[in-house]
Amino acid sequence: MIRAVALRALRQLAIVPIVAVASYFLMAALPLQIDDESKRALPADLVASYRKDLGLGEPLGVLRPWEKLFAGERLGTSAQGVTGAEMLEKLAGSVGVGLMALALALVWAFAWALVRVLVVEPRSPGASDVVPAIAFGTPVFIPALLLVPAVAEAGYLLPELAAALVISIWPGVFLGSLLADGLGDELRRDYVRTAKGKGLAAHEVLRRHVLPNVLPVLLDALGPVATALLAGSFAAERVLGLPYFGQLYVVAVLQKQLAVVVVATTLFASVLVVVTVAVELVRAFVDPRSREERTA
């Protein structure tokens, strides 16, 4: 089991240098100077600073952003640039918001699944599609904007908690819908009726037999949902004014801090790889069937 997870981790880690090189050449291909007759033309000295910051035209220029990073130099061409330590600090802030959102999403998921299976569908089967439709069709920035007054003026919520609440809604409903479908299928199986026939309470059947069989469905979706939470935090951070990784990334793109974008993109890809490997480890320990598949 450990060997299989380690091999998968190595395959995932191989993505990181590919992302680093691809992001570098994408940034290098951007037109830094527009036609001289255009009002948006960049001064020659600014273009030269961009090229120097990215190492364009230099031997092994692709390593230039990383040389500056590991040397402790400031990435970027102005005071808006950041050091590696500052970037990691901002990344840690975004990861913290993402983990808080993941915890909230799991709470919403279990709550919505139980309400849908035990309350909504027995009374009105079609009503169970309304909540997902509203959640999936609402962009992240809309509830974020609605929470801004409560955060900035009334002070009811911490900005980090508000951001986590906003970005956890869609994933929570999505996971809850998957859980509800799984619970519905399991509750109709013969072993549930047999357990109830032997006198086992309904909540005991749910806890001891049904939920363990449904958890693999949740774990299958947990990796993509966790990565979506981290990416979704960018919009919420921007709206709520959180000075974390999302804010840094957006500002770097707007101000053409190309070396910052290259390193930030690679760091973000590294975090996604870590999340994927962590989910695989959890699945390997929680789901016996996954261990059997890997050893088969």
Given for the second form:
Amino acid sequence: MIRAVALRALRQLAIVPIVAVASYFLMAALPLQIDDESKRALPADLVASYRKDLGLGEPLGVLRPWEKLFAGERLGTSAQGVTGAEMLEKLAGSVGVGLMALALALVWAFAWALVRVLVVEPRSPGASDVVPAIAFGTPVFIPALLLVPAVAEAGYLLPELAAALVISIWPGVFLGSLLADGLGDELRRDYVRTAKGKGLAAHEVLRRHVLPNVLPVLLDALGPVATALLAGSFAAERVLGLPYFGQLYVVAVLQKQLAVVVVATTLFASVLVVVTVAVELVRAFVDPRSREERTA
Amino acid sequence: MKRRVAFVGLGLLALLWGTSFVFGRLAPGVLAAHCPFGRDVLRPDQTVCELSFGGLWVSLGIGLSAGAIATILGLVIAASARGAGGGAERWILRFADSFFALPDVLVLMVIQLAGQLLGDVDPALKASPPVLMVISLALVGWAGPTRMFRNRLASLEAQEFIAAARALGSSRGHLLRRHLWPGLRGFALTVFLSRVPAAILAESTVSFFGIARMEPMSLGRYLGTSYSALIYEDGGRIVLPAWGLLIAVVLASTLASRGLSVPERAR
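Instead of the form predicted on its own shown above, give the structure for the form predicted together with the partner chain, please.
Every chain and every other molecule in the complex is listed next, the one we just looked at coming first.
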């Protein structure tokens, strides 16, 4: 089992250098100029600084941002650039918000799944599409803005918790809908009827038999959900004034800090690879079928 | 029942696009003269209806075009990967996975920036904002459909009727055209429809960051640039109509794709 998970992790790790090289060449292809109304070309010394920062024209220039990062130098061509340590600090902030959001999303997921299966579907089946539509059709910056008075003026909420709260809504409802679909299918199966017929209480049937069969569905969706949480954190951090990785990335793109964009993109991909590997490990423990598939 | 749900969703999408195009493009005076929400704060020469409902057809047009291109790209790449098989298939999927691993908005921002810079430097390469947005969204959106189509193709190819067709000497093209495509058609439509609201939301988020320069005004850009009115007194009348329209688009797409996702034989 460990060998199978390690192999899967190695395959996932191959994504990181692909992202690093692709983002480098995309950034290297960008023309350099001042973004004002006259669209003037940059002064020669600044162009040289940009080229040096990204290692353009150098053999193995693709490694230049990483050399600077590991040497502890500042990435970027101006005072807005960041060191590797600062970048990791900001990443830790965003990951912290993301983990809080994931925990909240799982709470929303279970709550929405139970409400949908037990309340909404028996009474008005058509209504079960409305809540996901509202959740998906609401850009993160709208609920984030609605929480600003509670965060900034009244001080009722920590900005980090507010960000986690708003970015967890859609992933929570999405996971909840998957869970509800899975629960609906499983509750109609024979083994549930048999367990109930043998006198097992309904909540025991749910906890001991049904949920273990539904959990793999949740695990399959955790990768895309992690991506959605990180993407959502960009907008929430901006509205709530959190100085973390999302803000760093947006500012780097707007200010054309190309080396920062390359390294930040690759770090994002690395975080998502770690999430995928963690999901594989959890799956190997909770889902015996995944172990059978891999040993077969 | 499911088919009726699909028709309701598709009908709602067509109605939203059609009325928005008529009143936003062909007869804008109606929305200017009869708007219950009054004038916009940032653009006082236009009403909220002109900007939100009048921009819906632009956003829907962008979403539909980008969704269609991304779906076709995904289909072609997935079919090519399955056709190539072995190591080539694994590497194509790995590349798609690495693209899919990145948040849409992040890649979209970089592609938009690249497109705008290229256009500024060389006017011959300058694309109009809607075209640049469609290209960016399609380039961002192909990876998910590729993975889904590849998995669908793999499961279809494992079925007995495909093995029988192969044994009778069917070529790859014949298999794809006569046996695989009918099983893939409804799924492709579902994938396409699921991309439409995602594209509008991504467009809105990129506008919120101040990166996209969409002209004419789209619903996504309007929502992304006027959302701050929500915390001011009387700001709800500016943001809520656009927000409601976005939810209506998501609901229509969800209903349509849910209805179409039923397998052909189950109908």
